[in-house]
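Take a look at this single chain in structure tokens; it is the form predicted alone.
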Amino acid sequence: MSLLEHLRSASRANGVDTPPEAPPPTPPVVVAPPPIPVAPPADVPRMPRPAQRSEALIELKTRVHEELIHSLDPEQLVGDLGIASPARRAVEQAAEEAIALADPNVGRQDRLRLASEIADEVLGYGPIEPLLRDPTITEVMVNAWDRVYFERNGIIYRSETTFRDDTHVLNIIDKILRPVSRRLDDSSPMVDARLPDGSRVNAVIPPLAVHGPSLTIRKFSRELLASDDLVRLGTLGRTTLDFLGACVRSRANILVSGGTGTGKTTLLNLLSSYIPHSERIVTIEDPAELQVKHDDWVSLETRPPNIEGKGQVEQRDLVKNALRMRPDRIIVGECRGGEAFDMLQAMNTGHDGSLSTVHANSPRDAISRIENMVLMAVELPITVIREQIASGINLLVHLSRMQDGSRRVTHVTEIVGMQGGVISMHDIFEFQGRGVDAHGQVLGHLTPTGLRPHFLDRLGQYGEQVPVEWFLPLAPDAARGA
């Protein structure tokens, strides 16, 4: 039975008409050597590297797969192509068929192998497939076709599965920038793009990538950490959430700041959440990730240039734009440029409540990105800026990656002025940490400082009920959590 006969059993099962002719055959794609299994954590012993794949095997998966890619049916191929779907059953029992007529000296575990990874690259993205089917990896970079890297528990691991040579990641980059209408040649080597499933996608070719291909595919994460998850992962305790919490409500504005990986969207998605449902919001994205629970929500996404340069829209071109969209909350997924000035105009012109991250090293170094950046877009003098920041600024939250892979919150800091040309601040809440445990797991939490935040005030003319004893040193937070 061919491909299109399976697929087309497979969508009468299922209550699907199918079209009485198929599109022409599309041409055949490079085809990667199937991939190996991901490499175990390194606290659990590695298993013998397989035996190299015969030459005559790969060369076998590789006509196989060129003849199912001739008798594919596009239209079939729509709708859930999971590892469970009646497409992808219908891919690997056509291919297990093929393969076992081509060569019937194929021991079974074999074909089904290769079967499956024939599925992956005709449903998925060929051997990274299996690396973002699997719900514990948070990353996947490719650095050549032959270095494949993945991170979970905040620690990076090298994959064995390869590519077969450059050519088939190119391949995989391109079916990845398809559908989202990005492009990725000489006179644009670099694109940022997404994922159907919101994963954000990075990639850069040569000459800019020295080794070939670069591919990094940061994933999204199909259920969003709630709160309590965020508690029980330590990143930060459930005082100092009930305190963020209550500065949302109470529309302060906030600043989250970390490196690379540190969760800043994660946390900015659960403070979205504490949003009011009466209110509007607007996000400004670049690329579109945040997962916004709201109903009254716009996402705004930048676009590149096209083949002839034009057509460009930034981010400080959205956030010029929101500012006529009537919202009560405007969220900058990062700040990288001159939007920071605008971003600041919005906060000191009646649209408090916004949110915000930037990549920095600690909260003095935010401050510090932030004014280089509105530098960028303006020409003011420093004091200005700085006076600008203060006032529009309330609170920033920042972020750090631990050495055992963890992410923490260090600084719960408040932005209270200015004093003698300087913007003045203090952390309210700030992490303790107590060396690491005999498994290298940081020991250590947040804890109050002692000092109080100057806009108590502010929470209580919006209702909120904050105990004062939430910020005093001596507090029960190991108890309950700072």
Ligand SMILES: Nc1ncnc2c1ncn2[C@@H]1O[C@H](COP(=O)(O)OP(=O)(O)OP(=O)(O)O)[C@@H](O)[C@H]1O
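For the two forms, the rigid core is made up of the largest set of C-alpha atoms that agree within 1.5 Å on superposition. These numbers come from a predicted model, not from an experiment. Numbering follows the first chain given and starts at 1. What changes on going to the form predicted together with the named molecule:
- Positional change of residue 316 between the two forms stays under 2 Å at the C-alpha, relative to the superposed core.
- Residue 241 is not among the residues whose C-alpha shifts by 2 Å or more between the two forms once the rigid core is aligned; its shift stays under 2 Å.
- Residue 371 is not among the residues whose C-alpha shifts by 2 Å or more between the two forms once the rigid core is aligned; its shift stays under 2 Å.
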Given for the second form:
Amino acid sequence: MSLLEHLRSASRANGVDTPPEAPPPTPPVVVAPPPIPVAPPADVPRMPRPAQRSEALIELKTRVHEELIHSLDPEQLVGDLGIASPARRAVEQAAEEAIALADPNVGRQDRLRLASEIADEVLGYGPIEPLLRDPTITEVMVNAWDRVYFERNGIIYRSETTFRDDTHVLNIIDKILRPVSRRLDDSSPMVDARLPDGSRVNAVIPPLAVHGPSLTIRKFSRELLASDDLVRLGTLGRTTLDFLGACVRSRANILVSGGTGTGKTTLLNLLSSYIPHSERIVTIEDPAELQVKHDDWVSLETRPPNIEGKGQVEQRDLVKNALRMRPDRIIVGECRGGEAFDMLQAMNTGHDGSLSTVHANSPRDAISRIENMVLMAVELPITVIREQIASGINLLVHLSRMQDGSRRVTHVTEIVGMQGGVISMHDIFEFQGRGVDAHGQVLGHLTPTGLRPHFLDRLGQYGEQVPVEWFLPLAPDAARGA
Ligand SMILES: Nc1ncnc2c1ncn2[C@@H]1O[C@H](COP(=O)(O)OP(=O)(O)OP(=O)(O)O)[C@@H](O)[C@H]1O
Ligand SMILES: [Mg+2]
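Given the form predicted alone above, produce the structure of the same protein in the form predicted together with the named molecule.
Zooming out: every chain and molecule, the one shown earlier first.
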């Protein structure tokens, strides 16, 4: 397909053929509060309500867009299509001229804005393109054509942006999926994919998405949060981080748990950086997100079934395969099903030093979820499963997203064995909340509970110098947590 054809189809995809209609007035914003583990709720900031765009301007934009598709030189529109690229500038300029010609009464501000929006339609993902470009935005969520949200610094805002209608959203989804050969239709109405820049995309269409096609994009962060960033952001203290680093080097099996978007993958990435560079790492993900810095790293990703429902490769298959790849470490991005059993098997048969994450509301919940995943994969008595968990997993690191948007480690918990058929675990570090300050910022620190990890002996065997002072309770007025 020529670029011009591509542009035309992109343009059609972007809804140019659809008669424009002004967005109806929208209801007041209601943002679901994130989990609040420690402090009372505060007001969530929100963006102003979407400004009403005049129908005449919408129609003008559509008309100019259509015209441009026929007049632009596709040769110019190759290579870099970024915000400052010559190609984008060319589209914007052509659009500005066409708008001025079509309606000389359109003011300069409106002309520039419309030209930029047309460039976003032609070259990018339409209305959400500015949100994707904004480096301070980490997630973009289209709940319906007229309800677009984004996350910045952990807080969810409603955007002024809207699509034209459901078809417009569907066509942008199609534009995202087409190049990566993923499909969304009646037989598979939910899909995961990745943008060319690595951002993670999920799309769901009706009837599963009741209010119309829905799109969620977790933007890929080129600049990974490093240990200093996490300490600065208050996610955890230097002592806890040093302890976790020592545990990773000593080949502890660590499970990072937390709710959705609490920073599990980010922490997993950071933990992987403590693995000695002489070791071979195999990562297993659905979809691939981790950015391991090691040379000797193989990244495996699941595959959905093809159009005939065949060829699916699940995480479980990849874990089994990874064991034949002479790994020093296996990292499963997120345990969601039967792979939990294979991971436990591996952990209990000499493949220690494994890392994974699990979606859970507390460390205890994380264990129950792993139990359930194993139960669904194999028929084993629950006590056998618990024994495998107790002897396989050494540490749980639990994260929460606080009401001020910050992500914090709330528990570092050691699994110490079985007692009376129950897995016994104790917290080594625990978040002590002290309410919120005048700006709504959550106050408090991760602090040692006073319990010494049973794992200390093992750390010593690996030559890790871990002072026992790290685990002594802090004075109540200690300025910094652990
Ligand atoms: N400690 C942190 N402080 C501030 N922002 C963070 C922190 N950790 C992660 N983030 C940001 O939060 C978002 C979600 O992070 P991440 O993907 O690691 O979460 P997750 O728990 O793995 O999410 P999911 O449940 O969807 O897999 C990202 O945009 C990331 O940059
Ligand atoms: Mg994740």
